[in-house]
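A single chain comes next, written as structure tokens; it is the form predicted on its own.
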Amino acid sequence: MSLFTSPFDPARETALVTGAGNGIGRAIAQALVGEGVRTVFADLYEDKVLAAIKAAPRPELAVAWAGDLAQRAACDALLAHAQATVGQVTHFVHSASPPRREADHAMAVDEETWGQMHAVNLEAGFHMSRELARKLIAAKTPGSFLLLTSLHAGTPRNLPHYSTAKAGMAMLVKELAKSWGRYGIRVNALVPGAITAGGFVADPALAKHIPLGRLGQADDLAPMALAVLSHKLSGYVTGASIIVDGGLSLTNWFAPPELD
């Protein structure tokens, strides 16, 4: 049999997917459930969440839930959804991010902006995943979570507070792999480069600085993402950083921001 026939196990395997309404988290949340995992959809819209499952490949396999992952109470209210739902989540992708605006550069964005994005981003992305990982090491069960981080984890993006934040999230996969490596829990970051999706619009100029000619898709990012939350086909991999740029990461191409 391939490898690649049964990636994952529908019989004992779960998922939680957040930002599953739009780009890439969408893009993940139905690959899941083309794979016959049963796959919670989170996302702050509820219309976005539905439009996201009507349109997967098995509908039936997958769950809605909606709100605002800035607050810690719509986390809890979102893991015990899923616990009442899917049973123990064992695949966790934390895809979700608040918009970014060009406006928002260091010395415009304000604190209300800052405060989101690094709560939705780094803050329940911690919580959530800790929550889970108790579960997973009370009940001896192995799990594979994923966290999408960005190139500007490590490279400015005149964007600071999103930059931080996915900075902060790129070393927060590093401790948990650490921690939870003992007990059959790998963590792991995908890293997109320019995706045009979920709310990203990329000057269509951007693709001469790629080396594949192109910006990238959401779809892009699911088959890797696939790969790396399966047991099966990454079960040695933990505390990496995968980048699905199409080179972009091989160049540098911001200017400062104009301050006046």
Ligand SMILES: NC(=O)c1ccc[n+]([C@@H]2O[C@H](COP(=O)([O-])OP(=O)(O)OC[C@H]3O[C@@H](n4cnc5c(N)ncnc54)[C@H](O)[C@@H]3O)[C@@H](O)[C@H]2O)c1
The other form holds:
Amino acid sequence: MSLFTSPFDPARETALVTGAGNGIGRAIAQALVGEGVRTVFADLYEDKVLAAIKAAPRPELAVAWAGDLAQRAACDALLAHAQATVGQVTHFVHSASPPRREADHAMAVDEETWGQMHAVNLEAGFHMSRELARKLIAAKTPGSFLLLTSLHAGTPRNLPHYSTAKAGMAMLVKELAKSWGRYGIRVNALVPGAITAGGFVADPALAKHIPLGRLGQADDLAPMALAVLSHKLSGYVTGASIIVDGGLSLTNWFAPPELD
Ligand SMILES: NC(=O)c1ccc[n+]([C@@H]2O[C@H](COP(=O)([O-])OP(=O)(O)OC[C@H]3O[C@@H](n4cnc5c(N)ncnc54)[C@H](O)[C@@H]3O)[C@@H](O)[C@H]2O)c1
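Now that the form predicted on its own has been shown, please provide the structure of the form predicted in complex with the ligand.
Next comes the full complex, this chain leading.
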């Protein structure tokens, strides 16, 4: 059988995607139902979730949930909803993140904005991963988790609440991968570059710094997300940060050589 047919086992595997109302999370959730995986689409905004499901290849496999993942009770409500609708979640994608505003630099960002960024990205990511892992471990069932981090986990963004939250997530991926590998639960980070997906409004001039010559789209991330989530394709990959950035992170003070 071809390696690339049936990357998932829809009879036993189910997914939960946060941030599924927009951008990268939406593209990944839609791709998962396209592969036949029953998937919970979770986001802050119900209208966005419903629109994402309506535009998905197999909407009948999607379950909607809306709520604020900065709240612990909402995270627990989402987990309970997932259990009640699709059963044990084996594949978790954490893409939800509050908007980044350029005005929130080091001297301006307020406590609430700081707290919200960390609560949604890092704290919700940790709490939901741990609760899902508890059940998988008890049931002796493998799992695959994917957390959306950023190139700014390692380099400043002039938004310290954002870069520190992503740096925390990058280490969380390593901690969880190491702790849960023996139970067959893989945990990886997907690291987007400059993706015009809604969360990031890029200056088109940025394209000249990207070796592949263009800004990214959410659909550039989804195939790699599925590959890393799939045990069949990435069964020996855990604790990894998979960069999908068209080469943006290779940019430094040396311009590439003139070849023509
Ligand atoms: N777009 C990029 O260039 C880029 C680059 C690096 C990292 N990332 C990361 O990838 C992920 C997706 O980025 P995107 O550009 O698709 O973002 P996006 O803003 O388009 O989507 C994020 C989604 O999260 C939801 N959300 C925000 N706060 C929430 C909350 N409190 N509870 C529940 N849902 C909430 C939003 O409603 C939105 O639908 C984010 O974690 C982002 O930090 C994106």
